[in-house]
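As structure tokens, one chain now follows by itself in the form predicted on its own.
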Amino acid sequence: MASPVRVRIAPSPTGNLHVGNARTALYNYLFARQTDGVFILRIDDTDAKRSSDEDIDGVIRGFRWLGLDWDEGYAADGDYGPYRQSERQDLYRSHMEKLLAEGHAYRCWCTPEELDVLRKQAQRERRPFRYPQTCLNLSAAERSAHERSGDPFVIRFLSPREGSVDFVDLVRGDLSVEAAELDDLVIVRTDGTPTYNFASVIDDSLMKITHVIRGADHLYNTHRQLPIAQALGFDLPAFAHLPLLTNPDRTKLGKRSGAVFVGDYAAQGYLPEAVVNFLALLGWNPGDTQEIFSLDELVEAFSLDRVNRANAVFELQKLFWLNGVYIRSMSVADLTDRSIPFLADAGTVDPDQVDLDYLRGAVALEQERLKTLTEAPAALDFFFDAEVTPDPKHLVAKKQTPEASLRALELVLTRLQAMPAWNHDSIETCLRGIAAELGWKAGQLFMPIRVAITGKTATPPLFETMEVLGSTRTLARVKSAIEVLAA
């Protein structure tokens, strides 16, 4: 690579950040960082009807949540701006005029209705539709008549008709399409705005992009764009087309498949580190058995020559597993901080008044059990409930009568109230002593206590839970459970 690497991610802001775009952005980011190159964010908003500032904000939030910071581009500095296509219209217009003047493009006055007739005819004849160059072959008088009438027109690129359009893809190798298969595509709409294939070619050249790394769904676009770039006299970037993301049944990953936007996974309690790790492995093979990568480790390990050609299966269970791994490896303080928004949304805690030390103690007990942050409210609610409502049948010890269980809880309350210190060891000594005194197995006694103080049959270890809850909450709940059994 003779010149500094310059790569770009160029999302169309017609919705929040799609996981496919996020994976493409990640690969561009990793390639740029590994080569000491420049990672650029460009907003491809030529489709004004489907683009909005709100959607751009959604895309920006998605990249920032993932930690993919760009060096140049939209909302950043740079020498090749503006980095939003809707603000680059004069540049596109001048290049359009160049193509028209040099005979590489022509005006087309065919109406949508006329084109629809031609498309339907092609369908009936079971052949691909290609524009028949009707307007290219108009006489001077016919063109003049259209111009005098002010008829709306588009600009079409005059695609080559002989030979082939070839390039070497860094992932897929040698690729070729017969020129005769290419259509005279529209490069400027009737309203004067450029289409994707025209604007992208110009921007990639003017922004000095050295490598275009994008999804395999753009392969045909590349074959269509290369003749435009050559007609404009542009140097060509290198291309790498990434495998597409599919569902486990190999169907296209789409909205009907479930969450496909990065913001959805953030809202579902996934960690950005886990999502980045997961996306990196969708189409790239590190060459060994390592599955857990930090972003820095990915930068060091990533290479385009280990990107697969085959489509990558989006297995949500793998992300779920990875997320659990990352949660278990976090510090309690970090996990607590990230859990607070979810706890607040559920009404479990008031973030402005929560006792952080108490919350961290509760989080530490549940950390091993959490797989996503959205599980935190249900896991931690009993720590913050004013009172719990245990099921009476679960307050009865296994193989014991309600009356015996009531007497056992009364004894537990008395002994706990008399403890001089409230900590794990003293609680364990007290409760195991009561079980031995009653002639019960420890588990027989512990389950009714667990249910009494949490309202649940499955919780973190009992003694640690009681220590975190504290004596006041624990004793009050045992007393309430006694009242339930005695009723």
The other form holds:
Amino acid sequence: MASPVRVRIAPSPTGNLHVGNARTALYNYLFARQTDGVFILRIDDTDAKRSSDEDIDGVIRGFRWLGLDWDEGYAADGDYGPYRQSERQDLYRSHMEKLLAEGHAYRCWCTPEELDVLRKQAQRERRPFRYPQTCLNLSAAERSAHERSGDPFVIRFLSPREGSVDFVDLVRGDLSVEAAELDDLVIVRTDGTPTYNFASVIDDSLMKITHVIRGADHLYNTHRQLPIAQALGFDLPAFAHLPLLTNPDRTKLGKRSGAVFVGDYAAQGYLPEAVVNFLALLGWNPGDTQEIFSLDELVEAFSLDRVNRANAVFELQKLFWLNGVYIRSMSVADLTDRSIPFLADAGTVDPDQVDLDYLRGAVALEQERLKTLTEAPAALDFFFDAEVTPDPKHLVAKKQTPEASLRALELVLTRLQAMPAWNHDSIETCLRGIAAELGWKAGQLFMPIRVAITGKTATPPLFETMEVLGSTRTLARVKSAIEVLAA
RNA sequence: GCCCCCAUCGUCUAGUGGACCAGGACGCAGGCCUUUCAAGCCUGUAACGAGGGUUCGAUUCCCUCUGGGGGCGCCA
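Structure of the form predicted together with the RNA, given the form predicted on its own:
First the chain shown before, then all remaining chains and molecules of the complex.
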């Protein structure tokens, strides 16, 4: 019986959840849920100076918005905490001491400035830079001089010189790097805090992580971490490196191309369901032609061996479409609720005073036209504006004169006022009757009316719109359109 | 520069030696439907980076090249 799957997402607190991290989190989540495993949230803030509680909250908000709940870790329970690296210093220290004692690590007094000089020199001579192990080869006298001086020092891992570091990646297969390519990397900084590669190895092991699923930008880190894990006597987890998300120019997705944070998409009126669906398909596919997936369906369908190796361009056009698909598939009540914050922001409605039934009626008419929630205010404003301002030239019917159009609108007003019942069918009968009487095509008559009551040429179907708008608003608007045209 | 990884339509991708004059989706174009706009439906557009092998046969296997990406921090 295999041990239960334990996977983690380990963001560094940057105040926002990057979409690349969101996708990595999603894949971890899917893998965990599908295997009845445990999904863990760890905060990788070894660099304590750039982490604040607000920064962590910002990242967490992204996960919550997407609906990726974690079972264990920061802001949850768990037996392997603390789940914030800045609170695990003693663990890193004891492991460091073990490495030091066993000769797997050594103190280094070289300063960043000195190293910088060496690095530049290597660059100039077109050879790879590798730490020359100056401090490993110090004489006893030099070493004790340093020790007595109290000079700041870092701890370096003594990397193996012989052979190769190999592992099997679940998405890329056999990977190998010559040990000679590896450097003696710094595992503990001058201030005593661990670097990423060191803390990560320790935490993954102590937290009993079984599968490390992360971006391909960590591929090389795996080769660096493996020897450390081995020196520490750890069992190794399985690794799966995900293709990177890129900018349209194929470079690693960064800040340069617009929105890269989950929060940006929330603000732009995208639905979490759509974002999740979209992210899932960037680097993975189900093997059949299904494109629309709920989170539960993804849990069902996901598999690591259908993850691609090639990077994926983060292009929004499909997300835009997907968002429309999700908007159309949701209930009017739900869509209304989710639209209200956007409508309130734009000042279209006052959420405390709005007539919810009326709003829902309006939302129902715009539902299949909306692609994002941010479009709601512009789509719905005419339902709430005190008056609309039609463009006179659009009040003139196609192939008709302004005068004829004016007379037609006057007739429409009279007949509408005389109507005993105000509903879709009665309006339709009335208006089609007028068109027939005038000898006009229906569309010829409807457009001026549409413009009169909405102020725009593209709207939901006319009769429904008039029904929702109600007779009072409709008649007042037809009346004022007549005045505009008469002027 | 060095190491590693990757390579099918504009984009996301299917494809694991013949069923492929390469399939789906988004986008784009045209059409149908139609009271406008959408939605829906139909049609079209468009790709195996190049060159060598292996094979009766390569998008699929191998090599080289080219192109792209990642890494090369006391960042994560």
